[in-house]
Structure formats: structure tokens, C-alpha cells
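In the block that follows, a single chain appears as C-alpha cells, in the form predicted on its own.
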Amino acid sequence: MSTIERLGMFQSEPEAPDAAASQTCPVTALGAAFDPFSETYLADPYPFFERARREEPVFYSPETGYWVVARHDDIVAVFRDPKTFSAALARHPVTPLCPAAAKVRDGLDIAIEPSLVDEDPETHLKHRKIFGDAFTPRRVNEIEPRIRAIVTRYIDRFAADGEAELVSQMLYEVPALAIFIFLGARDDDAVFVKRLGSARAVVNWGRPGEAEQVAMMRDMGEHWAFTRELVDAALENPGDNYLGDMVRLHREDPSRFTVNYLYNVMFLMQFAGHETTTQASANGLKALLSDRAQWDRLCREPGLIPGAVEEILRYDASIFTWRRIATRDAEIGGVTVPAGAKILLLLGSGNRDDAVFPGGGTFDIERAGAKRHLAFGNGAHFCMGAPLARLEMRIILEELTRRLPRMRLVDGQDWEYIPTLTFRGVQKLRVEWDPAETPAS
């Protein structure tokens, strides 16, 4: 018998406002124009974001059924009121599962429960204290040499070629290997999990076809089985890593969290811990190489790289929207939204809000205050993996600027983005350089 709870991506129908509320939602010209799956929007959503901040910073979208929030301070206010704006919606599928996919789902032996990103405030506070406190600077910093060695190894593979497609040849796998080191999993399983992550983003936050949904549900069963084996092995023999730390905490006091909850957290981290960093790194390199002066500046002054990482995260975040659901009638930016309203927070818009980031549409690696960006969320659910993501992005930039300072974008390439409501990342990044100008490793 299936143990699936109808939560997250396994829920057959997403939460929605009640019928009466949806009938009274005002549809404005801006709301009618919001089409987050159009080619124009996917290629460049920022002109629409600017218009929304200027004309109507909170509006209802009949296309998505969401109330959309565009200004930085309004987004922060929503994040910081989790009792009014629940995180329970965070992993619900944008597109309901088709009957065939739902049938596959119902045959799986998976016990999904809310974990960290979609828990109620009180439960989240308890678990965040446990799992967040174990995400120590020591645990993050001690893996820096291993991540640097991985990045160097990948660059070695193409440095003499004079060209590379950086996403497939480096950025796709490096973050997955990094999170596996952190969790204590084997490197050779990283590509398997990475493949599942890419599909999972489309199925959960996009508009997949029926065949994609069915295939993904089957993959989810494989991924859950893998996660259980990983955790069960750690329960028998906890290693000197994050997962081992969590197992030891469970052994000391099993009332802190159940084994099934640990399965769920590891299941979540194996996706959230790498897909977003892949996309953020690709977006950042595109921005840097599109502005030759700033790339050259980083190559000359590597001390600017930590600030450049923050500006990359602000300028073109890999998570450029996130979701909440109103638990009661509430007000956002002077606009009343009804209980049950689905809320879409335009993080990418907030990150370019001129009221917080003057000249927000300009990329500037020396920007003061860039760290106020929303790439990791805000408030109680602020991403606890932020230090690891920053470390990985810093190392990638340090090694690429050192090894390939003459690297440049290949002219005339098309930019492709995955069609999802939430994730934004360039899928191919073709670069070239003169191998004769490449410094020795």
C-alpha cells in the first residue's frame, strides 16, 4: 500500500483560492499581460518586472491564479509574516498531475511530509534550529579544498581545447558533487541525482506534458529509494559529514525528528543543494562575460570575487520567483488579498528594485549593499545552504579567472532557459579562448 501523503509535488491538485474569492479578483491590463511561460518573458522577464514595480506592484494574474508581488519591501514583508503567508504552497505543482502520472504516483512507496521549505511556522522553527545549526561554517569550510580540486579537474579537461560549453562540461556536475561531499554520498551517484533534479524543476514548477509527468513520477520512486539507502547506511555507520551529524543527533534524542523526516530532508537537499547553484553560476558567467571590463577587473583583482558573487545573485537569480498562500484576508502593499489566495513573489523584480538597489538594472561587481538581494529568500525560511552556494560560486570564479582570463563568449549564440515559473538559468554557455594564452595550472 502506498504511504504517499498528498503534499508537495505528489499533490494531485494545487491549492487555490475558493470560488467566491477567485470570481472577485480584479483583472487589470497588467494582470492580463502577465504570461510567465511565453518565450518573451522566459528570455527576459526584467522589462515586465520594471513595469510592474512602476504601475501595479501587486496585481492578480488570471493566467496563473496568483496574486503577484513585485517590490522588494513588499516581498520581504510577506516572507517575514509566515503565519499570514504560509509556506505550505512552496512545492505544490504548478500544473496538476495528469491521471496517468497520478496513477504511477499512487503506486509508489514514498512517505512525503513537509520538511523545512513548506512547514508551518512552529514546526519549522524547531527543525530549522536543529538542521540549520548543524550546517556549520566548519562543515562548509572543511570541504573547500575538495571542491576546488573538483573545479580544477573539470577545467583541466577542456583548458587546452580553446573552447567549451561551460554548463554541460562543468557547471552541471560540480555543484552536485559538492553537495554530495557535504552530505557524505558517493561522487559516482551525483550525475544520477543531477538528472532527476533537472526534470524535477520542470515537472514541479513548469508545464510538462503527460509523458514527462509519468516519467518523472517513476524517477521520483528511484530517487526516494536511493535516498533511503543513503540515510539507512548512515544510520548504521554515520560518517564525518553533515548527514552523519544529523544521524548522531537523532540517536541522542529520537524525539527531535523521525527517520522519515530525515529521509525527506535529504531528499530535498539533493535537489535544492545543486540545481540552483548550477543556474546561478551560469547566469553570473553570462553577465560577467557580457561586460568585458568587469570580467577583466575580476581577473586582475580576485579580492573582488566575493562581492561579485553577491551581485550575480542579485542581478539574475536562479530562483527568480517563490510562492506563499494567504491563511487569512491580508494586505500586501496596500492591496487586500483574500484568505486562500496564492501569492507569487517576484524575487527577480525585488532584486532590481531601484528603491533598494539604485540603478538596479545595471550589473556592477562593486555594488554596495548587493547582499540585500532575495536570491536566498528572507525571514524564517532563509536558505540555510547559502554559505555552501556562495563557497562554490566563489571557487568557480576564482579558478576560471585564474586559469582562463582571456575566455570570451562565442558570438551569435542563442540563450535558452528552462520553462518554469520559479527557476531561471541559461542552459548553454559557449565560450572560447586562445589556448596559447592560458596560464599553466
The other form holds:
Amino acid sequence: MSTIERLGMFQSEPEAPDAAASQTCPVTALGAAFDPFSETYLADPYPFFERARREEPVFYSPETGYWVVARHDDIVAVFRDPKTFSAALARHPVTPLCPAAAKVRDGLDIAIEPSLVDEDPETHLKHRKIFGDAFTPRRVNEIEPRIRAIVTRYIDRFAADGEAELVSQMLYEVPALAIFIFLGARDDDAVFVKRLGSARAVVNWGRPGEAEQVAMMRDMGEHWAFTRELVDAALENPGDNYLGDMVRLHREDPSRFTVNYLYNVMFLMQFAGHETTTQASANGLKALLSDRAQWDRLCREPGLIPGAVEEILRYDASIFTWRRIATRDAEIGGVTVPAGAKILLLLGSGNRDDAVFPGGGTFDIERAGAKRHLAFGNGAHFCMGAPLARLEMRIILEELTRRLPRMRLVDGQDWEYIPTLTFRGVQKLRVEWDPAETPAS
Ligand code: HEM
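Okay, that one was the form predicted on its own. Can I see the form predicted together with protoporphyrin IX containing FE (HEM) too?
Complete assembly follows, chain above in first position.
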């Protein structure tokens, strides 16, 4: 049996979760109504979230086989108990692979192992300390000028046009370039690698068709080969960047982590580091431009931008659910879930919980306490890349408000979201402005 078969697509198959969960799973009206791939829900899940928090904040969903948690404090309690609520299924495909994709998978020469996001305390604590401590403010801050130069370059390309589709013309590529600079990979490869990973959100967290699954498996093989080459080159000649730092730590003491583990973390970071930020930025610009007064305010007072970034992450998070699996019978918000229960944490719901964010459904760039949002998770696995994501989002807003303050949404556009359980991001964002009113760069 190949490693990957043993591990499912990314890591070990949870032990008979469906069997365990189905022993005691009361199906209520709310549970039956939860249809996370329906068009209505994907377009706007927030009315359902509000109802869940009010009526039944922890419920079983027969459609997905998950126990679903809607309130902020219950979600935090799950995140903060990693022994009881394992992260092992974080990247497990929601839809099983079809035979054709499984065949491609079995032919791949890759060695995926749990790495940070799907590790449990026995190994996670040690690895997180090493990889998290190296993710220093200095390493993040030193690349600010380069990220700003990239953002400026992208805006220059369309500033004179009077219109743009911001996702494809800027937001899709900028975060990929930023993570590549941070890791120490060549900029030229960033867009190619981003495309290799772009089907992964739907294949792992959605309801992909067979062709999509097969293509994604092939892309994954190519992406793995790219990652190995990247790490192998750094092992020969470590640069002055995050990957170089990790190689130096490995050389000092190879027992810290294996080379294969380093392949895995770099493979993870190249995906985790951009799709999330692309979508968060797109959701944020949609919210801001839908509320002209707040956009204008931000243009006049750029000092409000860091707070606006937190409110954007709270109001419409790009990772709006995340998963755990119970290692024993446990209680969540007064409801008992059985050992093996798969748990879906509705981060987007927790982010609008009035008990923590008064008037949670209102977008307010000056909201006090917005930073308590769950967009980056919480507890031991709290997003390691959060400082980099915040930096990128800040620069994107600083440059767009400075260069295109008169930018407005094109009227009547349809908002399309990718069909996944976990990723939420508007796919197209059409804007227009009068080029004559655009300040010079
Ligand atoms: C807006 C952008 C981003 C969002 C919304 C986001 C969200 C998340 C979430 C929800 C988790 C899981 C937390 C948990 O299990 O408790 C996570 C983990 C992680 N993220 Fe991010 N992320 C973003 C950007 C980034 C970037 C730029 C990187 C770049 C390196 C990154 C690297 C990671 C890593 C390595 C983990 C695993 C940490 C661990 O398990 O110890 N993320 N992120």
C-alpha cells in the first residue's frame, strides 16, 4: 500500500468516523436544513448561521456527517482542547476520490505526512515551536517593500483603463508572489504554482467531478516535484529567507525534523499562503465598496486600515469553516458528541456572534474588538501566516485607496462563490473609475 493510499489524500483516515457519529445523531429540523453546497447557502450563509446560533448552536448534519458548531465560545473551546478534538482530518477530502483519480494518486511519487495543520499535540507542539519561532516579525517586515512594489506594478497595469476585474488582474497573483518571496522561491514560478494548487480547494473541500479530481491529482504530483526541487536547492545553498532559515536549523541539528517533513511544510505553505489571502482581500474590497462612506473614510484616513483588515476578516472570512474530529466522547456547548465524531466549526458564524461582537451583522471598520475573530482559527494551530496575510491585505488596501479612491463597484454584477465547504471568496470583483480622477503613482 502506498503512503498516500494509507493516508487518504493527505493524512490518516479518521477511525470509522461515520460509524461512530451515526450511533447517536439526532436529526433535527435545523440539521436537515443544513445544505452547505446549495446556491442559497453559498451565496449568503449568514442567515443560516444566525438561525443556528439562536435555535440549535450544536447540531448533527446528516447531509455531511458532521456535528456542526455555530457559537463563538463553543468554537474557541473546541480549538483550545486539541487532545480531545484532533486536527487530523483538517485536509481530508470531503468527497472520496473516484477510482480514476485514486489510480493517478497511487502512481505518484510523493510522501505526504501530517504537517502542522493536521498534526496533534504529540508532534505538533515541537514542530510548531520550530517553524513558528522562525516566522519572525523581521522576516515578515523585511519583505514589505517588495510586496508594495508588486502591488504597485499590478495597479499600474490597469490604472489608466478606468475598469478592472480585481481578482484576476491583481488579487489572484499578488499573494502567491508574496509567499514565494517570503519562502525564497523564484517569482517567475509563483503563478505557475498557484495554478497547480487552484483546484485543490474544490477537490478537497467541495464536490468535484471526476475530471477535476484526476486533474488535481496530476497537478499535485507536479507541485510536489516543484517543492522538492525548491527545498533540495536550498539544502545545497540556503538563502537569506525563511526556507534558508529552516535549512540552517536542520543542518545544526537534523533530529529537529526530517527533510521529508520540510518538503511537507513547504508544500503546505505554498497553498495555505495565498488562496486564503486572495479570497479574504476580495471579500474585503466587496464589503468596503458596498459601503461607500466607509471606503471614503479609509481613503481619507489610511491609519484606519489595520483595523479595517481585522473587520474584513471578521465580517466575511475566507476560511469560513474548519474541521476537527473527537478522540473521545466529549461535550460541546452542553451537547454530547461521540468519540470519532467529525466536527465542523462555523468560523463565519462565530465571527458574527452578537454575544462577542455586538451588532455582528454590521460591517464597521472601527469596531472595537474585531480582532477576536476566528478567521485564523484559535489556540495551538492559530494560523502561522497571519502576520504575512495581514501585511499583504494592508498593503493592498493602502495602495488601492491611495491610487484609486474613486473606484466603485460595477452595478448589477453577479457574485459567484466557489462551491466548497470551507473556502469562501467572491470569484470576480468588477470595478470602474474615471481615469482622469486617478492620482499619479
Ligand atoms: C487571510 C489569509 C489566511 C487565512 C484566513 C488563514 C486561515 C487559517 C486557518 C483557519 C488555519 C487553521 C487554524 C486552526 O486549525 O486552528 C490556518 C493555519 C495555518 N496557516 Fe493560515 N490563513 C491565512 C494565510 C496564511 C498565510 C499567508 C500563510 C503563510 C505561510 C499561512 C500558513 C498557515 C499554516 C502553516 C497553518 C498551520 C498552523 C498550525 O497548524 O500550527 N496562512 N490558517
